[in-house]
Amino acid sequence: MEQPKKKSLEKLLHMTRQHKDMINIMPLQTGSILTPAAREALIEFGDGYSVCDFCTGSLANIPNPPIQEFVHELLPQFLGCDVATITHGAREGIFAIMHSMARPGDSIIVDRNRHYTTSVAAERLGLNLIKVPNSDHPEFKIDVNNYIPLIEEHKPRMLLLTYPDGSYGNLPDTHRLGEIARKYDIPYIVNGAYSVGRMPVNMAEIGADFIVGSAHKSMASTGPAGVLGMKKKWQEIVLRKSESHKNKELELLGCTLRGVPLITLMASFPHVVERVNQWDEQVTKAQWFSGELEKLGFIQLGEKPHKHDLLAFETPMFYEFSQHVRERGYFLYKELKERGIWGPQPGMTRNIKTSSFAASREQLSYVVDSFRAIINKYS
């Protein structure tokens, strides 16, 4: 068998991240920056199945490290649910719910702003995906009352609401949809990939049957990792055990997180529990940041006043500049990187997404000044 080239192998030994020590405004990363405790745990538990030393067959019942206490006590309290477990991500949690509770040909009603993985999960299972429309440009808001006529027409197996969505950061009325779900007696899923761990969110108060979260987006952990909470009445369906291996949950294929994703989630958890209490400050900061960028000619999409750190903008000036420079759409990425800012994806100029979650007000002021300088440079 041909062996890998030595030069190629050497590259693997010296990999570094390009944006180390930069101001991070990328929505996918700002909620997942590790705490000091998580960074220490990452090194300590970096070897393969490192959390499994004291496993007797059930990952969620390992006492040392204290996975059992985390999964069965701390996590349900935090999510506001009866039963919780851990997954490889929000998408795996959603798929487990769908796979255990629906059959090919069933319908599921979702919001138009859903994450693509919701659609992929439904497609993989042969479900009919019924989409609740949004209000279109510029706010793209979801009115959950629009679920009602679709429920009456399609008699769905379940409802799903994305809270907030990953495109605009909109926060639809989860409580109202909970009332609707109870009235029609339909299981209700909240996709909280960008809320669980960033802001207060409680499944019981919402009136949902399920809540999923993304630990590598919003809970200060490495990935992939996720959390899944549910009402107790669904436990025997979604977390049912294998007939041949009595302590293994079928939907989770026996075990899920078996190393640093779980251990960093646990190490960061005390910090995450505390930081959700600062959410009002995060919203104020995001609204200020959005306002300052709009003064430069950015056009904020999504709800106003905005209530989440994820912000989407139309930036026609950058797109116009990109038509006349050698780097084309990559000029903005280059300019920001030179100024120590990591955020908008390379090649994106017509529309950009940012997050104010991990940056201080002073850092965001610097980001605003940098955007202003770029505009002045190319005008």
Contents of the next structure:
There are 2 protein chains.
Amino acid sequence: MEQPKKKSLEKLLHMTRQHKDMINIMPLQTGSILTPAAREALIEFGDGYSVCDFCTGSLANIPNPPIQEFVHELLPQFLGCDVATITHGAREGIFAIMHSMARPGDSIIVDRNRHYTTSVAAERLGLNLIKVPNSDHPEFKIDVNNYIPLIEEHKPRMLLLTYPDGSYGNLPDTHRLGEIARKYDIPYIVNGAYSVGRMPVNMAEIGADFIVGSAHKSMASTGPAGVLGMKKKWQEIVLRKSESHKNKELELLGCTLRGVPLITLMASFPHVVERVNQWDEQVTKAQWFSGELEKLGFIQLGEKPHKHDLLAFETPMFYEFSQHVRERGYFLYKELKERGIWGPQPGMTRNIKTSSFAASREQLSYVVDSFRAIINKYS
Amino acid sequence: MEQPKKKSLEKLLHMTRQHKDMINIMPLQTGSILTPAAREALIEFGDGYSVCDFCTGSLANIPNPPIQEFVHELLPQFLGCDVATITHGAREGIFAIMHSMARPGDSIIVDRNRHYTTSVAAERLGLNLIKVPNSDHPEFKIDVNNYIPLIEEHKPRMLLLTYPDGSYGNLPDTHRLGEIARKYDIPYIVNGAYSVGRMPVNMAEIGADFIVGSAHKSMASTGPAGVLGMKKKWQEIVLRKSESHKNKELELLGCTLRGVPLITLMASFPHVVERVNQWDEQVTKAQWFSGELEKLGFIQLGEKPHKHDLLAFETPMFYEFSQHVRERGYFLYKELKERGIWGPQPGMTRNIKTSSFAASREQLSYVVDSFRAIINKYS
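What's the form predicted in complex with another copy of the chain like, now that we've got the form predicted on its own?
Now the complete complex, all chains and molecules, led by this one.
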């Protein structure tokens, strides 16, 4: 049998992260930078299964650390739902809903801007995915009234809306889709991976049946971790218990987050509860940041004025520069890194995605100045 | 809307673990105490999605940190398989195999000593679970030849064997079941949640089709994290890609471990590769520990002589004591905790489960002395 190479093993002993402590404008990461309390909890509960010391058969009912209170009281209040649980992430929550609520061949109507995992979860289960179109370039907006003809045509088992989507940061009218879902009596899922934990969002007010959130996208937590909220009437389907193991939920395979992601989610939660109240300031900051970048020639995609920190831009000048430099598309990543900025995907120049959520106005001013300097350098 | 209570939120800011740094004989935890390298990596990559800085669409192909080399080279060598991937844990690996390989109503033959999650995964999918009996009290052994009549009767889609089981730490004859599986041409899964990372185990030598391991049980990693190995021929079924998203594996919903559990698994891996070579010493230590406890009147269950660090005992004396003290069953937990020992489930006295894996001989001697002192105190 071939043995692992010594050199390969040694590399694993000293892994470091190049972008640690840089100004972070990377959309996947700006909502999940740990709080000091989460960093402490990470170390305290680092060993495998150490959240489970006082388990008597159900993760969500562990009294110490206070998982029970977190899952059964704090989370439902925060999400505006009757019943909540914890998952490995938003996608796994959506899969659990789909798997328990639908049968192969059933239709589900989703927005064209959905995250890829919505498609993948549906495909894994053999569901028929019906897509509500967006308004196309440059705003790519979803008008939820366009669900109506598709509902009438396809008699779907469920509706799903991504709020906001991860490509443009557009915020479609969740409340209006709640009215439509109620009128046609179809279960309605809100994918809040980029909203739950960043901005106020309340399932009951929306009129949705389910809401999923991503702790490692938007709740200041390490991954993998997510939350799932629902109306009480769906509990007996989605969170049904095993016949052979009476306290184990089938769709969760008994327990999900048996480790630190749950503890960082909990330790950051008080901060997350607070920060959603500052959402207006986040939106103002995002609009200002977008405006400053447009002055440099960036073309913002998605809704304008923008209402979320996720910002996609067309940046034709960077693509043009990339055609004339040795590093090709990587020149932009390199230039930003040298300036202590981490964000746009390495190699990408024609379009870039950013998030203004984690950086202060001062830091974002520096980012704008840096983009300007790069443009001047290569022009 | 009801707001989260301030007192409840404050509790989350200062969560501590009572059993940290105690002598740990808790079976779920002794194999997943982090290495120093893993503790460093935990902090370095604590923020959500920070392993994904250099992702170009597939978690298992990220070059930095060296996830690609770990998943595609080191893990297959370690597991003795053709193809490996990472999962949220052993149960999620088993579910992915079942979901992709079987249809509702199909039969799967499993050992009576299986982990509960095997039953729960099968029930979630509507599979028919056929159980090979054990030899009952006191050894509860699985004779894998008993799979044969059940195979002939039920024409199962798959076989699964738990190696070892989590109740008694019994090690059934995996190789013999490999022969049987080959003869009847039935895919064969080894659940190595308590072996992979503790002891040498090699899928190809066993003659199995699949092997799953648990990083937060036996690979010195925080949870949730696991590994899944398979023969090449099953890759196109279990790890089939999405039609709409060509680099996303359906059964993994694209990506699984988007956070620190993966990094601790990797950082501890060099140590884990080493420690499985000291397995003989672990077995000698376990047998000695069991013998010492039997001298105190404990009755060891499971195979004798025992070949694994998981040890279950009948402890009638503790049950007897519990009937006469105010704390009832919790007196044992309290007495051990006062002596700096953490292991048997709080409240349990009639039967206790321990693991000798993490403690040194000196520490285990102290554990034996402590049990003796408790017996003397209450007799």
